[in-house]
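Listed next as structure tokens is one chain, alone, in the form predicted on its own.
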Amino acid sequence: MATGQGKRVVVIGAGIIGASLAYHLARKGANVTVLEADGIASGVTSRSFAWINTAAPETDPIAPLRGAAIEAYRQLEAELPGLTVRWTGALSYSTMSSAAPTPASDSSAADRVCRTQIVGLEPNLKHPPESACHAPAEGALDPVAAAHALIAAAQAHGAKVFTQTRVLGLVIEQAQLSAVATAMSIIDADSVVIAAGTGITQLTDSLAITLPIAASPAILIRYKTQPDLVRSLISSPVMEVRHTADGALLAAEDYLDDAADNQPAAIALRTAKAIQHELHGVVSIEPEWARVGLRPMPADGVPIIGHLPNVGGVYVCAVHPGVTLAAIVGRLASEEIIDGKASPALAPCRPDRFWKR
């Protein structure tokens, strides 16, 4: 089996997590093949609000990962001209403003700001709170464009990418991965990284390894409206909104249930009214689309990242929040796979935690 550079690694999934893994692995000299059942970033990545948000509760076991997210994205921006983050900052407040989340590290330092400062930051707010949490270092990106930039960079380092290619199964010989089977071919591999979002469990179940990953729905809405309604990203009890680089307004909403009045189109109309109620300058606001994304949500809310037990060469990446953590997870996981360098920041994410209880 190859070790280090030249190691044959198959990455299953070309969302932003798989794309980041492919880039970092190829950059380290691995012989990378990416297999994607549909198109690049065609799944939940394309339905992500894509907020690089490092705030977390004090007890968050992955606080070190969140804290390293911004630095990792800034490094990617320096390496890849095609990957751009809009570092607009973020303004967060809840019904009880003091309950706003705290930053995960000094790299994403957030300030408590008063109403006067809030109005200065977001002058179109009609009902500014008494106080809020302002994180000037945070931002957002176009996750589809980012995934394409990462895949293109991986290909520049020699990676092979096959879209519209469904994986049928993993070939295991003497408890060690030997190949990945698709409808078209058998691909010999030393390691496989399963980064297929909610499709991960289908492959791990075939190995008689059950991972508790649920498909957690959320709604992303894109509106055509006036430009520059918000300067940064606003997360409040009423709305979570930001502008895209082309001037559209994005909103993130929870998926409530399957009732007719809670379908994405209906929620988009209700959210539009809420935005109009909260912001000055909204002369018109028309939904362009509203889409449901199915996030891979581990049962305990902590990402599942690492080698599977009892079978060699199989590495899993089930990550939420995926866009936030893509850059740092891609870097650290590639070091583990290629260099055998275990990352302390990934220690809380190991798959075997579900069998150690």
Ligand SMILES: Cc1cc2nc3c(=O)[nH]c(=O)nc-3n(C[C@H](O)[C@H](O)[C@H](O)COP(=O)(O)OP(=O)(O)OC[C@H]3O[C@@H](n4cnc5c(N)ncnc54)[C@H](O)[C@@H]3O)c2cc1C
The other form holds:
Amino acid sequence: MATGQGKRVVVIGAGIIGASLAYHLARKGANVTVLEADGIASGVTSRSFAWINTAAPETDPIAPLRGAAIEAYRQLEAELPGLTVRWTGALSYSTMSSAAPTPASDSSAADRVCRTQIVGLEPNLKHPPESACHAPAEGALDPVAAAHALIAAAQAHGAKVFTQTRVLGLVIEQAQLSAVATAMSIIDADSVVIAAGTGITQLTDSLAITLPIAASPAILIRYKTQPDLVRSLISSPVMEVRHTADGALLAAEDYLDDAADNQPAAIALRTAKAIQHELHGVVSIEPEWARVGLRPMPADGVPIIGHLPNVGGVYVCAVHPGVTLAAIVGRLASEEIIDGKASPALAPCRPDRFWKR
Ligand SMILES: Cc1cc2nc3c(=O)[nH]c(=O)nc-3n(C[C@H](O)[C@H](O)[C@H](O)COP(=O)(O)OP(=O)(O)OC[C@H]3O[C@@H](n4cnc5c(N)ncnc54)[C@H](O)[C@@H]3O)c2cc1C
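Switching forms now, from the form predicted on its own to the form predicted in complex with this ligand, please provide the structure.
And the full complex, kicking off with our chain again.
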């Protein structure tokens, strides 16, 4: 079996996580093959609000990962001309009178800002709260373009990429991965990285390993409206919005239930009204589309990253929030897979925590 550089690694899934893994692994000299059932970034990555959000709850096992997320993206931007983050900053508040989450690190450097400062930052807010949390270092990206840029860079480092190629199973010999099976071929491999989003459990179930990962729905809406309604990214109890580079307005909403008046199109109309109520300057706001995305959500909310126990060569990456953490997880996981260098920041994410309890 090859080790280190030249190791044959198959990455299953070309969402933002698989794309980042493929790039980081190929850059380290691995012999990478990416197998994607559909197209690049065709899964939940294409429905992501894509906020690089480093704010964390007070006790957060993955605070070091969130804390390193911004710097990891800045490094990727320097390495890949096709990957661009709009570092607009983010303004969050949970009620009209209090501020929101704790910043994760010095790099997120979120400040508590008062109403006067909020109005300076976002002059179109009709109902600015008393205070809010302002993270000037945060931003958002086009996740589909980012995944394409990562895959193209992986290919430039020699990776082979096959779309429309679903992985049907893993070949295990004497408790060690030996190959990956698709409908068309068997691909010999030293390691496999399962970065298949909500498709992960189908593959791990076939190894008789049950990972508690739910498919958690959320809604992304794209509106045609006036440009520059918001300058940064606003997350409030009423709306979560930001502009795209081409001037559209994106909104992220919770998926409520299957009722007719909670379908994406209906939510898009309700959210448009809420945005009009919150912002000055909205002359018209037309939903272009509203789509449901299924997030791979581990039962305890902590990403599942690492080698599976009892079977050699199988590494899993189920990451939420996946866009925020893609750059840093790609870097650290590739070091674990190629250099055998265990990352302390990934220690709380190990799959075997579900069997140790
Ligand atoms: C409305 C909404 C807003 C969001 N906002 C944010 C945000 O602001 N910030 C943030 O960090 N995250 C956000 N997320 C979450 C984020 O989008 C996901 O965490 C992230 O995209 C997951 O990426 P992934 O690569 O793991 O999964 P995916 O993008 O789903 O990629 C998995 C890929 O694997 C492929 N696949 C599956 N099974 C197989 C198989 N057997 N063989 C081959 N290929 C297979 C699929 O086709 C798919 O392309 C949001 C999600 C939604 C829905």
